[in-house]
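This document starts with one chain, in the form predicted on its own, laid out as structure tokens.
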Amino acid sequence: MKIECIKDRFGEAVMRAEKVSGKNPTLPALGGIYLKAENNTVSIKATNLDLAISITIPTKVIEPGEVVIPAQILSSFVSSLKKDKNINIETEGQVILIKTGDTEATIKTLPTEDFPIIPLIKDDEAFSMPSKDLILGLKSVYYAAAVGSMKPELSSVCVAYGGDGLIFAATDSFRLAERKMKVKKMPHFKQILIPQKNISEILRVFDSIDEDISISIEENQATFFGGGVYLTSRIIDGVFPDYKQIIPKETSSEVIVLKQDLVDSLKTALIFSDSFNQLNLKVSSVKKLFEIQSKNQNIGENKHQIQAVVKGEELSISVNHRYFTDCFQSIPSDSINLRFSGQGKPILMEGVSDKTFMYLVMPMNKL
């Protein structure tokens, strides 16, 4: 093989295959990304078995071939040469010479026969939808999903069809996040499981294309195509919970806020919670009174009152910080609606103007 490619180019698709490379004392070549160089262009992949790249590039090619490469050792040198617009790579036996301007090294490469095959996407079974949504949805959920659960379906992103578009959703039995997302084509699948570890690289890689996402699902694995890059990640094998069921459908308490005034009150309340990271949220609608209060035998106490719409029964319930505080990246709406049903039941939290994403809470046992 025998190669001239642009330099910045092939590093970032170095850097991005270079994350997603694994690590295996019995199958070394995981750890290696593979190039192959035809028809004027070059496809660089990358797997750990999980999760796995493919990304293809234009590249002068001279000789075409294909070889294996140390991952970190390609990547760790490409981002290395801050000067140089182009790069040379050349196969000589069991090494591979890199040469640029006035640098030049020679890496032992991996044996090309051992890198697993990576399936590629097959156009007529797969649906579009814009990156920006795909996005969107994954972002919106995936932090509420488990993580290293002995139950696999909570540690995944549930995608599925219903309606006139796709539901993104995450759970980890203590809080529930939803987002729903219209899509012009109807999905030939009704329900998949992302493994949620899989889903940051997903994001990484998509979120600097802007351009429609083609995703394809066959024999446990899902295929996401767009940019030059193909990325197939494993599916769970499993049955996401009926979370249907747990939503609220009566309301006993309502509180409509300003994020901006949550978020700056919440900060405070972070200072002085404990160990358990225990909120306790006051609602009263005769003295119309929202208040958060936070306690740590170590330090003190604080108290905040913020101005909000409160209306419905009184109410004193405690969560915990982080599961309270995480969907906020998630609505976009300057207020947000909390809905309360009782004590030691849900909270429901939804943006006033925004009604395509839901989080549910769960409270904790007040200490």
Second form
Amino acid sequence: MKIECIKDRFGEAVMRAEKVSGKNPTLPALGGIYLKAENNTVSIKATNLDLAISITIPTKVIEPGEVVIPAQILSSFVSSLKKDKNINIETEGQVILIKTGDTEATIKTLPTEDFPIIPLIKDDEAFSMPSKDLILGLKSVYYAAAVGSMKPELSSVCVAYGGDGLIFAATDSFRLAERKMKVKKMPHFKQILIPQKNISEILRVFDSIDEDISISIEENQATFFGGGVYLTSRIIDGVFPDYKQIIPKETSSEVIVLKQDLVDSLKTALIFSDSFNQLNLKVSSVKKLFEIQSKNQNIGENKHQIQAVVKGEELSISVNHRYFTDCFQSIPSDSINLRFSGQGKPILMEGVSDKTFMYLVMPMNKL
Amino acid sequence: MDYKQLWQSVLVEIELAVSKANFTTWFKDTRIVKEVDGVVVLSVPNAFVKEWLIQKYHHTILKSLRNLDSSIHAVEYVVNKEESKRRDDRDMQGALGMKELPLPDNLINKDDNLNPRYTFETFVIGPFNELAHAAAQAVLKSPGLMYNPLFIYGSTGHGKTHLIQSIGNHVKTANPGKKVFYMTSEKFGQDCMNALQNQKMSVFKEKYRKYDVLIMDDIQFFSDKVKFQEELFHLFNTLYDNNKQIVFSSDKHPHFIPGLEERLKSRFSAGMIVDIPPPDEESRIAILTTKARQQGLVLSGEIVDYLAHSVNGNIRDLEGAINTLAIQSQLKGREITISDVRSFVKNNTKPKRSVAIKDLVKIVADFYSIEEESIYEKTRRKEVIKPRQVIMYLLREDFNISYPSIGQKLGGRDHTTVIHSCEKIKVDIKEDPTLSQEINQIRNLLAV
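Same protein, different state: after the form predicted on its own, show the form predicted together with its partner chain.
Now the full complex is given, and it begins with the chain already shown.
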């Protein structure tokens, strides 16, 4: 194999692929990046048998061929090259020779025949949506998914079609995030569950691509394709809990606050939070009061009143600081609406006049 | 040779031919799911393995299989769907003191309403339910043709739902193309009602007529609901005429469901009606052992015998006992001893029942629609004699009241009269299923 291509383009592709490559001690080929040069393109592939990526970039192919190179070495080396514009890659027996204007390196290769075949999904009616929307949808909810849970459907993000758009949802059974995104076309799937640990890779890979992403589904596998990048992930065979039934329908008290005010006072509260991250919220419509309290026996305690519009019954409720704070990054509006439906009932959080994002968090048992 | 052995032998051959790294990466978690007409279906953990085996090892696998069994001529690969091993590494850190969102249990498949937990593998067969099990198996062999409808009845907690759901789950896995649907009669009623209100009767009719196997649980709730019965009747006829399998369950024999129309009763009788009686002691032991194993609880033979003997009641009660003991063992951090079980049984079994004779007389008299007073009178009218004998029988059998005092309480009769009555009913029960049903129903009334 012998190719010549633009270093930055090659480097970017290698960086993306390297993140996906596996660290499998039994099969060293999994820790490699596979390059295949033909028809004036080079495809760069990597997989950890859970997630696989294949990136095709235009290249000048002098001599077609294939090679597997240890992923980390290749990626570190290419990213260390700063000035050069072009890069030449050539195989020489068991090694590969990489040359730029003034640098030269040889890297030992891995056996190509051991590199896994990446399952290709042929789907003519793939559903497509702008990458911006896909990223936003996933980003808005994926932090709420369970990390390594007994229930695989909870350690995944659910993408489902409902109403007039896609609904992204995730929950670890303590809190739940849901983001609605409008789409032009109806997808051909009802519901897919993408493993939470693959989401960050999907986000990283497609974050810098501003094109439509097409999504195809086949037998426990979902494929995302866009901007020359082909990414396939295992999907979970299961049913996402029907969380619609647990969204509280009645509100006993309601608080509207400015997002920034709340975020600031939560930062203060964090200093005093205890090992359980307990945060106490006090709602009093009589005194027109919304107060945040945290205390730690070893440090001290802190009370903070926030200017807010308060309606409904008096309530004092505890929440986990981390779970409570997580959602602010996904609320687009300036003010937040908190709806309480009594002791021991989930708290509903939304942006004011924004129906695209919703967050539910369970209170804590008072300790 | 079963599938497991067959595949083991193939693996041994392949292991010799390929490198260790390749073998562990690509052949781990593979197994044969089934073999039909010489086509072996191989389950693989993910799409990568599937692709790899097809491209690289297909010939090796097929050749090894053929060496062992020459009738095999093809191999198919499917990605294993039960991949989601439920691992037990829940991170408890954030969970301390946290309440969980009341997320609904999502085990139930929305398309067919079946709960995948109910399968024949987990169904404990004993003398008490082997007939019902055999009938279910016969239905599976030729759905819609053999016993249609299959009607299973028995008291609560005897495993009716488990059995009929297992039929559904089995049909689903064996014939993926068949449309199976499970529902309770209450759901059917609700659907029917909604359809009536929204004037969507045709949609409702259409919906239920498309199923190949329709399973309806707790049919006794249809008693006196004329409209639902009518709909069920038409649905039944359509499905039956198209040789679609129908399975019903109820807590009574169809003939004893009050307010059920004759035409439905006669249709139910056309198929197979099986009873699941309460589990005998032997079966109770088997059930306890199985449930204990599922809970990871180690119980000695003595404990199981004692439990089977002392926890009277249905399978749910047995399950409850096992669950409590499992938690106790976990809390105490040691195995359960017989004295733990004794104290558990002492605290949890129902106290011996007692009854005011007057109440019993009233219930029985109402049941047979006769005057309460006539029981105490000296009359020998036929319609009074039988209820009176039933009362004596129940007082003796269920409440252990002495013969003389039964006689005394029921209008000063001689104890020999009482003995004769009890013996007579005992004999009659065996010969007359109607009588035994009646007595069961009276017992149910008493239990309330």
